[in-house]
Structure formats: C-alpha cells, structure tokens
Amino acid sequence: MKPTDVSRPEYYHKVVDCQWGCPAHTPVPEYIRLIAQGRFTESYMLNRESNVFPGILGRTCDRPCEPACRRVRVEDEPVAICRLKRVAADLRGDVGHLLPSPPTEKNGKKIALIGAGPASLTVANDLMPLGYECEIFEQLSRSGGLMRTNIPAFRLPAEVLDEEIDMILDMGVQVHYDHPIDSLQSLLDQDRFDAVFVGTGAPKGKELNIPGREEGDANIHIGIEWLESVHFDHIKEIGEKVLIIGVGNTAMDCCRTSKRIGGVDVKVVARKGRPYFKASAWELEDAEEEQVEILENHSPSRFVLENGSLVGMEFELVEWEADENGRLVSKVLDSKIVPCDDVILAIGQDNAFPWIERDIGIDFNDWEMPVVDKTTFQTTRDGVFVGGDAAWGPENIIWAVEHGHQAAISIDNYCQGQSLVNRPAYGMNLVSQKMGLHSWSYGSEYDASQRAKMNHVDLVERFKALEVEVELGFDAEQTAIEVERCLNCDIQTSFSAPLCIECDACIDVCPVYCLTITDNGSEEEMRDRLTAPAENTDQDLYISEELPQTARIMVKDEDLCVHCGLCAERCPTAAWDMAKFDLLIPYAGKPTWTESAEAASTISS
C-alpha cells in the first residue's frame, strides 16, 4: 500500500466521525470544547457558521452525528451532541455585532427566493453579505416553512425560531407575505431577477385512498396539512379516540399534538414492526412518555362507518418474511377493527410543482420533480436552482442548510460569470497541541459518565398548553459531565516515520490495539493481519512511509482509534503527536482555501 496522503483534508474529515456524518460539516468537537470552557458565545457563532439554525437544531435536528459518533466504539450511547448545541445557543450573550453585515454598497444581483423555509433562508444568508439583493416570496404569513407550520411549539417555541430567523432577514431582506407564486413563467417574465431559488419543501401530504376514505372525509385529516391548521389555531380540539397512520417523525408530532386539543386515547398505528419505524428513537420515546400506544403490524383496509360517521378503522395483522430477493412480503394472519373518532394520515410527503410549467426550459422526471444537478443544484434551465425538500423529497433541516450553502455558491458563481461545475475546495490546519513533551492543551483524559438524561416538564403540566416546551435542556451539572464525554476525534494522532525508532511502545499502550508495525502489502491481506483485525473497510487505514531501522510500516486502523493520546505520550522520540484538525469549508463569495494559502504565499515572499 501507499504511504497515507495525509495533506488531503478529506482524510482527517472523514475520521472526525460525527463531523463527517454532518450533512453542513458542523466541527463537534470544537464546540463543545468551547462549551466545556464556558464559552458559549464562541460556540454559538462556531455553529451558526455552518449550521445557521443553532437554537433550532439543538431542539429539532435528526441528529445523523449521533449514530456516528466514536464514543459507541466504547459504550452504547454517542455524546448527546444535539443537546448541547442547544446548551450554547440558550446560554450565548448577544450575539448581534458578531453576525454578518450586507455590505451598504450592493452588487447589483437581485435573487428571487421562493419559499422562507430553511433552504431559502440559508441561501439569503450567504448572499446578502455579498451585497446581492434577495427577495423571499411566501405564500404563508410568516417564515419558517415546515420548521414553523409542521414542528410543535411544545419542540420548538415560537421565539427561539423567531429569532434565529431574524438574524437573517435583517440584514435587509425583503419578504413579501401572503404571497404564493402561481406561475413560475411569470415571475421570470418580469425580468427583475438574475437567479430565482426554489425551496418550496415537500408540502403535499401522501393519501391513503381505501375503501370508506370519501364518506369519512369530515374525521380524516393529512398529518402536515392538520398541524398547520393547528399552529395557525384553525383547528382547536380533537375526538377523544385518535388514530395516526404511520410511524415517522410528523406522525410522531401528530400524536403528541393530539394529546393536548383532547385526545386521550391516542394510537400509533404502524404497517411493520419497530425496527423498520422511520421515526427517531427519542422522539418514540417521547411519544410513549406521554402514553401513546404504538401498534405494530398493523396494515389498513378500509374505514368503518355508521350511519355515515367515522368510528373505527380495520387493519389487517400482518407478519413480515423476506421473499427469494430480500424483499419483505407481508402474510395476513387475521384482521381486527379498532375505534377511533379521528385519524390523522401521517404516511409520508410529496412535492407538488403545479405552478412550474413545464414548457420553460425545467425537466421533469417521471415521479413529476424537476431535474436538479447534484452538485450545482441548478435544473436544466440556466439561473433556476432548487434545494432542501423541493430538490429530491422529505429530508430535514440541516440537509436543508447544506443545500442552501451549495446552493449559495453556485448563485454566486453564475451571477458572476464563474462555473458552477467547478466547486471551491475544502482546507485544513493541523495544529499540535503540546504544551510540554508529554502534555497537551485539551482534556484526553476518558471520562467514563453514562449519556446525560434530558429534563422534561411534569406531564400534568406540559399538557396544560401547547406552547409548553417539553424538553428543559441540560442543567450546568449535566452539561459538565457530557462536555467529558466526547473523545476529542478532532485531535488526530500524527506520526513522523523518520522519528520513530520501532520500540514497540506505541503498540503496548494502544487500548483499543488500533496500531501494528509490519511489512507491507496488499489492503486485503493486511487487515487480517494487524494487532485487531480491521474489519471496518469504510473507516481509512493509516499507512506511513518506511520506517528507517527495518523498512517496515506503521499502520493504524482509523476505525479503531479512540483519539486518547497514549502514543504520544508514551513515545520516547516524539513521532507520534496530537495535532488539531480544523476543517476550512468553502462558502459563498469566500476565497478558497487554496487561493488563501496562494494569497499568502505572494506576501511572504
């Protein structure tokens, strides 16, 4: 194998586990480092550099670092790395003079922003700093999209989006409300704008066309279409028995809205069984707190009524067997009816473009979504670009931010007369951090504490409003402790080949066996033959360049690792070090990290 080219920085990335299971690249470590030195403000900001939304995502994000997270290589339970993104955004001070500024002088780029949900929010907060003029057209009251309309305030309370939202429009956006667009052909007719972006979401909640569907019209609500009715106090109470179709994370919110406008027995019915649930362990968990009961194997047939109103529903019992290509079949075993005043369908989300021609220049593929670039984010008519739910389905907010930002770049690019093709380059430092020959400027110590519980209101009382949040968040204790958790993945063990002497200490202190020094060979063959087989082929093997006393190699299975630092320590020569990674991520109208390094090359010299 060839040496490991350790100047790359998707390789360091990619060990940053929890950083790299991040859809915007959020650097875990370093915000909670902060955390941990009660620098709350600095970590606020670190976040919102790249996930804009600190205050909402540390209440409502799907949390894909979690699964990620290093610390279940050692114990079950990752760092609780979304709840303390909400530690920082709810103890940060004010943070007003540390947000970007339009300039006062603008480019003269006006862009058309349709819907005020994540995506487009994103994308007005990357241009206005770069004196283009954005425009949101909603057709709701206020902004937020989905994030306001979908997500209870019992999760997420009206004031913390409010004023995550407003620190971007702001900076001078201008939002025109109560203001659906109807016709994209028309909107670019006027000719006013040199880029429209649209960050519609997937609003079209999925039916369930069965027999009694029509006749039961009156009791039968579409999950988002009910809770935005909710939200905007247009429906205020429920029946008492309430069913809700599917198991996913708007299924869940259903429920536990339903529980609070009169449900009282309230049911979670789910075609297969919980392994197979789309909805997120905490918020099931949550949900059966509140004593909802969650049926599994469930399968709809048909709505009973009598005398023309709704009083049940009929499932039919299902088991699940993997047919001869691995897909699940189901057998019906028997049927049951199961009352109900209410049912809230909560089976899924579609995009709906009836107000895109599709004679202007925008493909549209077979399941009726236009055809958007992946990495441009542009459709096949030049200027037009798409993000977050309306690009390719359902997805949730941070991967909303993350297209708002691709997407941002690439508006900028166009605008300019750049290629969109082309996209800016990812940087790095690496920095050590010695204080001494054996000691270092952060904590390494394991901390061996269980994952922090999170605080809920009393149930009595969380029920009392809808605008009640559940959760409390950390108290200072708590948030002491889970600071320790986290392993640091960020500081990376880099090694010196021509320091190193081949004393084997390195090897003998390694707790978790991740480092061998062997011949070289082929990557198959020497992962069966490291200290601990590397059996983990997605995680990167470290391979240095030829140790000097034997020619052999030093190879350390990333997968492994558990960023303690003992090799460092321990080695008599200093070959191995800790050193901070920091990734430089490219945002619109920011210099790349190569043109920086080019920058300062010429003034050096």
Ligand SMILES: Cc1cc2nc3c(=O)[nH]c(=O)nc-3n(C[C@H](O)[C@H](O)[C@H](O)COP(=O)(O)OP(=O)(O)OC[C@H]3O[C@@H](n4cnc5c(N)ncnc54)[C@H](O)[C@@H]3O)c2cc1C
Given for the second form:
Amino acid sequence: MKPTDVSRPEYYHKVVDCQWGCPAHTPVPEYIRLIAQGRFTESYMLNRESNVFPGILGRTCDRPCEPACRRVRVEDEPVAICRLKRVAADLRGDVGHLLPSPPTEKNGKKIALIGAGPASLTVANDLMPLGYECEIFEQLSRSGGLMRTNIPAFRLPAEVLDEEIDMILDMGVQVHYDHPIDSLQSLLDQDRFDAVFVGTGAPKGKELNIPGREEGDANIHIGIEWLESVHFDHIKEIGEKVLIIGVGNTAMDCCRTSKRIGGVDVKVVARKGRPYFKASAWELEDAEEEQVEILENHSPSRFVLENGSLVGMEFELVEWEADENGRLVSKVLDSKIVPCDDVILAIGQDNAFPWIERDIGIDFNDWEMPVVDKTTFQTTRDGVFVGGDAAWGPENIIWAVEHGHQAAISIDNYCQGQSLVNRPAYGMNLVSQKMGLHSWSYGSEYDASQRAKMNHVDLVERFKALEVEVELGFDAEQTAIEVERCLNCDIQTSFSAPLCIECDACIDVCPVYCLTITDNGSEEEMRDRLTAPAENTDQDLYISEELPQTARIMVKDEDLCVHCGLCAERCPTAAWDMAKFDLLIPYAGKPTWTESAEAASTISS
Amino acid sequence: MAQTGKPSVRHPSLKVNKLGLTQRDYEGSMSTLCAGCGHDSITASLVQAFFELEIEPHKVAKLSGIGCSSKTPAYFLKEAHGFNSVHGRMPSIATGANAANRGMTYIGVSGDGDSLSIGLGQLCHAIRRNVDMLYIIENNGVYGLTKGQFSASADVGTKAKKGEENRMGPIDPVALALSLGASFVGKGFSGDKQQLVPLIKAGLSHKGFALLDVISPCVTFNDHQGSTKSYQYTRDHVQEVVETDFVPVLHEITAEQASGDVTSVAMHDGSVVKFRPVAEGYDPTDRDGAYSHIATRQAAGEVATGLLYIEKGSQDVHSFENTVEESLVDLDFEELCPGNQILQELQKQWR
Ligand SMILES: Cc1cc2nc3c(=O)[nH]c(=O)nc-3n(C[C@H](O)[C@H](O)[C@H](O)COP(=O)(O)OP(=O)(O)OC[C@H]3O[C@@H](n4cnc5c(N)ncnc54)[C@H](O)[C@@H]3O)c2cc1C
Ligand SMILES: Cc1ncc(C[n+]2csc(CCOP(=O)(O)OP(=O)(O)O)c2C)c(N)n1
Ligand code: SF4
Ligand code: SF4
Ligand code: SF4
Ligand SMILES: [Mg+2]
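Can you switch from the form predicted on its own and show the form predicted in complex with this ligand instead?
Every component of the complex follows; first up is the chain already shown.
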C-alpha cells in the first residue's frame, strides 16, 4: 500500500467518526471538551457555527453522529452527543455580543427565501452578515417550518425555537408571514431579487386509499396536517381509541400527542416487524414509556364503518420472508379488526410544487421533483436554488441546515459572479497536545462509565399539558460523567517515520492492538496479519513511509483506537505524537483561513 | 494527563484461550522503565507466550534479582507468584522454590549485570543443577538501573554514551552455558518477537534449565552510535542460525511439517520443538558443533540467534536427586516430617 496522505483533511476527519457522520460536520469532541471545562457559552458558539440551532438540535436531532460514534465499536453505547449539546445550550450565558452582526452598509443584493424552515433560516444566517438583504415568504403565521408546526412542544419548547430563530431574524431578515408563494413565475417577474432559495419542505402527507377512506374521512387524519392543526389549536381533542398507521418519526409524535389530548388506548400499527421500523430506538422507547402499544406485521386492508362512522380498521396479519432476490415479500396468515374512534395516517411525506410553473426553465423529473444539482443546489434555472426537504424529499433538520450552508455558498458565489462548481476547500490545523514528558492537554484516560440515562418528567405530570417538556436534560453529575466518555477522536495519533527506531513500545502498550510494524503488502492481505485482524473495512488503515532501520512500515488500524495517547507516551523518540485536528469548514463568504482565525478568537473571548 | 495504568478497554474480538483468558489477562502493571526499553518488548513476548501456552497464571512463579530487567516480572502475569531477590541471588531462590514445589512453572528474569557479575557463581550452579526453569537474561551490555556502566557482557571496543571504549573482554552467557553443560541454550533479540515468542515457549516447556540470552537495547544508556547493543547494530549483525517452531501438545504433526531438513525434538509434556537450520549443516542437538559454529560467527562479528542447543532427554535436578514425585508442599505433615524415630534410623545408616 502507498503511504497515507495525512495532509488531506479527509483522512483525519474520517477518524473523528461523529464529525464525519454529522451532515454539518459539527466538531463534537471539541465542544464536549468545552462542556467538560464548564465553558458552556464557547461550546454553544462552536456548535452554532456549524449547526446553527444547538438548543433545538440538542433536543431533536436525528443524531447520525451517535450510531457513528467510536464508542459503539469499543463497547455498546455511543456518547450522548446530542444531549450534551443541549447541556451547552441550557447552561450557556448571554451570547448576544458573540453573534455575527450584519454590516450597516448592505451589498445591494436581495435574496428571496421561500418557506421559514431551518433550510431557509440557515441561508439567511450565512448571508446576512455578508451584507445581503434576505426576505422570507412564509405561508403560515409562524416561523420554523416543521420544527414548529410538527415537532410537538413536549419535545421542543417554543421558547427554545423562538430564541434561536430570533438570533437569525434579528439580523434584519424581513419575514412576510401568511404569504404563500403560489407562483414562482410572478415572484421572479417582480425582478426584485438577485437569487431565490426554495425551502418549502415536503408538505404533503401520504394517503392510504383503501375501502372506507372517503366514508370515514371525518375521523381519519393525515399525520403532519393533524400535528399542525394541534399546534395551531384547531384540533383540541381526539377519541379514546386511536390507531396510528406507520411507525416512523411522525407516527411517534402523533401517538404521543394523542395521549395528551384525549387518547387513552393508543396503538401504533406497523406493516413489518421491529427490525424494519423507521423510528429511532429512543423514540420507540419514549412512546412505549407512555403506554403506547405497538402492533407489528399488521397490513391495513379497510376502514370499518357502522352507520356511516368509523368504528375500526381491518388488518391482514402477515409474515415476511425474503424472496430469491433478497426482497421481503409478505404472506397473509389471518385477518383482524381493531376497534378505534380515530385513525392518524403517518406513512410518509411527499413533495408538491403546484406553485412552480413548468415552463420557466426549471426542469422537473419523472417524480415531479425539480432537478437540483447535488453540489451547487441550483436548479436548471440560474439563480434559483433548492434545499432542505424540498430538494430530494424528507430528511431532517441537520440536513436542512447543511443544505442551507451549501446553498448560501452557491448564492454568494452566484451573486459575486464566481463559479458555483469550484467549492471552497476544507482545511485543517494539526497541533501537538504535548504538555510535558507524560502529559497531554486533554484527558487521555479511558473512562469505562456507562452512558447516562436521560431523566423524564413523571407520567402524570407530563400529561397535564401539551407543552410540558418531557426530557429534563442532564444534571451536573450526569454531564460530568458523560463528557468523560468521549474518546477525543479529534486528538489524532500523528506519526513521523524517520524518528522510529522500531522498539515496539507503542505496539506493546496499545490496549486495543491498533498498531503493527510489518512488511508492506496489499490492503486485503495486510488486514489479516496485523496485531489484531482489521475486520472493519469501513475504517482506514494508516500506512507510514518506510521505517529507517528495516524498511518495514508502521500500520495503524483506525477502527478501535481510543486515543489514550499511550503509544505517544511510550515512544522514546516522539515518532508518535498526539495532535489536535481542527477541521476548517468553509462557509459563504469565508474561506477556511479567515474562518479559523475567527473561530479561535470566539473561543478565547 | 499521563496514564498510570493501561486502560481496561479491550479489543472486542479478543481471543480467549481454553482457560477463558485473553492475552490482556496475562499482563501486569504498567511498566515504569524508560519508553522504548527492549525489556518491555520481552515482557510483551512473555505475555503472548504464556497466553498461547494456556498456562494458569497462579501456577507460575516469577523470580528476579536487581536491575531494570529484574523489575519486569511486575509487568506481566499479575496473578502469578513472585520473588524479587537481592542482587544476583535469584538462581538460589529459584532452586529452593523449585525444590519445595516442583509443580509450578518457574520463570527467572535477570540482566547481564545481575547474572554475569555479582550473580555469576549463582547462575553457574543453577545451570549445573539443571533446575527446571526458564532463565532469561535481558542483555543490554550495561547496568541500566545504575545509569549505564559497562557490564560484563560489553564487547571490546563498544562505546559508552560519553564516548569511552570498553577494553575488557566480555563473558558470553551462551558460551558459558554450553561449556557448563546447559541442557537448553537460546539467543534472541527483543526487536524480533516472531523469533522470541517460540523460543520462550520452547524454553518454558523444556524439562531442565533453559537459558535464553536476549539482546535488549537500553534506549537511554546504550542505543547510540558506537554501541554494539543498540537497535541498529543488532539489526545489522544478527544472523539467525536456526528457525524454531513450537508445536503444542495435541497438535497433529503433518507430513509437510515433518518433511525436509526439519528436525523435531519431543518435549517431556508431549509438545514438540522443531528446527530448520538457516546456517547450512547447523545441528542444535550437537553441543560441540554448536559451540564452534557460534565461536566462528562471533569472530566474524555476527550475533548468532535461534535455539542454539537442546539436549534430548534432559534430566532435571529432581530426577537425578531422586526426590519424591509429589511437590513437598502437597505432602502431609506426617510424610514431610516423619518424626524422631525415622530420623534416628536414617542417621544410623551413616554411623
Ligand atoms: C412529525 C415530524 C417530526 C419530526 N421530527 C424531527 C426531529 O425530531 N428531528 C429532526 O431532525 N427532524 C424532524 N422532522 C423533520 C424536519 O422537521 C424536517 O426535515 C425539516 O424541518 C425540514 O426543513 P425545511 O426547511 O426543508 O422545511 P420545513 O421545515 O418543512 O419548512 C418549510 C416551510 O415552508 C413553508 N412553505 C411551504 N410551501 C410554501 C409556499 N409555497 N409559500 C410559502 N411558504 C411555504 C411551510 O409552511 C414551512 O414553514 C420531523 C418531521 C415531522 C413531520
Ligand atoms: C549487592 C548490590 N550491589 C550493587 C547494587 C547496585 N546495582 C543495582 S542494579 C545493578 C546492575 C544491574 O544491571 P543489569 O542486571 O544488567 O540490569 P539492567 O538494569 O541493565 O537491566 C547494580 C550493580 C545492588 N543493588 N546491590
Ligand atoms: S467518542 Fe467522542 S469523538 Fe469519538 S466518535 Fe464518539 S463522540 Fe465523537
Ligand atoms: S492512542 Fe495509541 S495506544 Fe492508544 S489506542 Fe490509539 S493507537 Fe493505541
Ligand atoms: S514506540 Fe516510537 S520508536 Fe518505538 S516502535 Fe513505536 S513509534 Fe517506533
Ligand atoms: Mg543490563
């Protein structure tokens, strides 16, 4: 194998599994260390830079970082990355003076943002400080998109939303509420805007067209519309017996909301078995804690009506088996009627663009979706950009944020007459953390503690009002333990081959057998003959230059390294060093080098 | 923060041996030797060998004298017994322990200073008695613990850190052991575990005194240019004369393994040690041949490594002293101390 090129930021970035897994590349271990030091404000600001909504995301993020977390491979449970983010948000001080401020002198460019969800808000967040004038058009009377209308207040309090959205809007964003855009053509015809960003989400809930649907309509609800109606107080109650069809995130919020406005016997019904559920494990846990029953392998066949009103639903009881192509096919075993007063359909969302004319230069594909470039977020019409759920279908908040950042880079380049395809590069800093012979600037010890368990408001209390936030957040003690579970994956083992005398000390001391000095070979063959076989091919092998004494190479399997620094501590020549990797993320109008200088000054202030 | 111990975290797919132990279970406390010390690599090789031989740690006794090398028993087999004797006196402690309890595995770890200066007489007698133990000399050519004075194994012309040359001829533990009739003599290098681990395993399985002289560079006082015990010098001058493979008990010997110029020696416990000479015509069961080959190599400035000599059918001290089969510690008090009458009768024989 060729020596690894560690000068590319990608190599070390990938070692920081959480940051690599995060769509916005939040520097997780660094913000966790700041929390450990009690520097909550700095931690919050560091978060805000990449993910814009730390308080919101600290409660609701889909957390792709957690299954990616190295700790999962070393033991079972990831670091509670998401809930630590909330700690920073809950305990931070005033950040007003640290927020970016827009220049008084504008740059003369106007941007229209359609929809006031997280995607549009992120675009505004990135462009306002550069002197752009952003106007948001929102069909509803409130901002936040689905974060506000669909994520229930018992998971995400309105104050948290308001505070973080206001940080953006207060930069002078003009919001036109109750202002649906029903023709993109006419907006473009106004000629008021230099660019348009479409952040309208995926607003249409999927239908279930089976017998009885029309007749039972009064008691059959579409999940996302129903949640929105509950949010706006248009719906204040539901029957005692409720069936939720589907078992994704929306279903989880529907069942728990039902429980709070009259539902007593609430069941979530799934066509498949548990391993195939779309909802996250923690959402299922929270629903079951509230005594929501989950029915598996029930395939809906009809709505049952008596005297014109809904009394139940009939299901086929099915069994799933993989066919010869590995596709799951169902076999009907039996059928069953489950009585109910109301049904909520939570089987997915679709996009809908009836308001975008098809003859204005924006191509649509076979699924009636605008064709959007994966890198630039531009449609086939110059100056019209799409991001968030509107771009390629429903995702989540953190993806909407990342789309917003990328679209903002494109919009800025577009307005400044620069190429959209030449994206600003990611950069990196790598700084030794050595403080003395055997001491490092970070807590290198491995902490074997188990993941802290989130405390919840008790059941009686939480059902008193829709707004009672269920999760209490980590207390000081839980926080103190949880921060130490982080393995500091950004503190990289950095190797200098010319210094190595091949004494084997690093290999002997490594608690998880990451290191090997061996003859070079092909990757496949070498993975097999390392100190411990490197079976996880998703994780890279670091390959050094030839070592001076024997021309062998140092190989490191990145898979299980706990960044304990022992290799560097036991190395007589400092061939191994522990160095902090800082990913320099480019944002609109900020090439990575100014970005880093600014980050450094925020942290030290 | 500096680490005070190796963290408990383990590779999740760590193998377990038949005792249900992982290799990590054979470790000791964290080494306090200088980073990069050859002794630590020998410790790691011991950990691996004991794990692979599936030896119960509590049935092992670790013995040592004084020196950096003699500190190392603390760094492996934390559940084994141990005795850290005064300088150079480890062989007699080992002899006594082995006399009282022949059921244990004895591992002695010593240094070139501990064994070849103050303890030389002790070492000779342990060899002569063929005490059933593995005796490792972690040979760095200096007194590491007392800051790097030349030891008795320092070669003529080797340079100390400050530049002065050694003028006195060395005592070569390999030549010494061969001439004293040692039943197992090996030489290794801390930087070559592939060779060292099988040597350790063979030595542990040998019935009788197994001497392993292992070049083990002292990074702090003897790893500079001009030293003949540095990593670089050793790598440049090592010549493996015989390849050793250790085949544990119950392991079937396949035709391929038995073929060619491979020689097998059965150990008393049923395991087998196999050799393949690298140097043409080398026969590790021929003491005189081994002696002269090594002497020739030495004259040519080379360091001959491998299992240099093994005596077939070696008899340890218990066999030729005709002691009881059972360990003394397992005998009842009545048997061990049969009383005045029996003593009188015994003494009558010599009147
Ligand atoms: C029930 C439910 C729970 C969820 N829970 C989570 C969660 O816990 N964590 C998570 O990360 N994600 C969650 N999501 C997904 C997440 O809310 C979305 O992925 C995210 O909000 C998408 O952001 P967006 O900016 O693309 O669009 P949206 O948030 O959908 O915002 C679009 C906005 O555009 C407005 N709009 C639409 N059309 C027009 C128009 N023509 N003119 C003017 N305005 C218009 C809409 O009113 C809306 O305000 C959940 C989704 C649902 C349905
Ligand atoms: C009776 C006695 N004399 C002298 C000493 C001082 N002393 C301590 S260690 C040592 C030499 C150790 O050399 P070696 O056995 O080669 O061990 P190394 O440290 O090199 O591994 C000496 C002379 C002592 N501890 N006790
Ligand atoms: S251990 Fe810490 S740095 Fe490593 S992946 Fe998990 S959260 Fe990220
Ligand atoms: S930091 Fe070094 S010693 Fe620690 S786990 Fe990683 S490679 Fe092993
Ligand atoms: S401890 Fe240092 S000098 Fe020794 S083998 Fe490892 S990297 Fe090389
Ligand atoms: Mg010595």
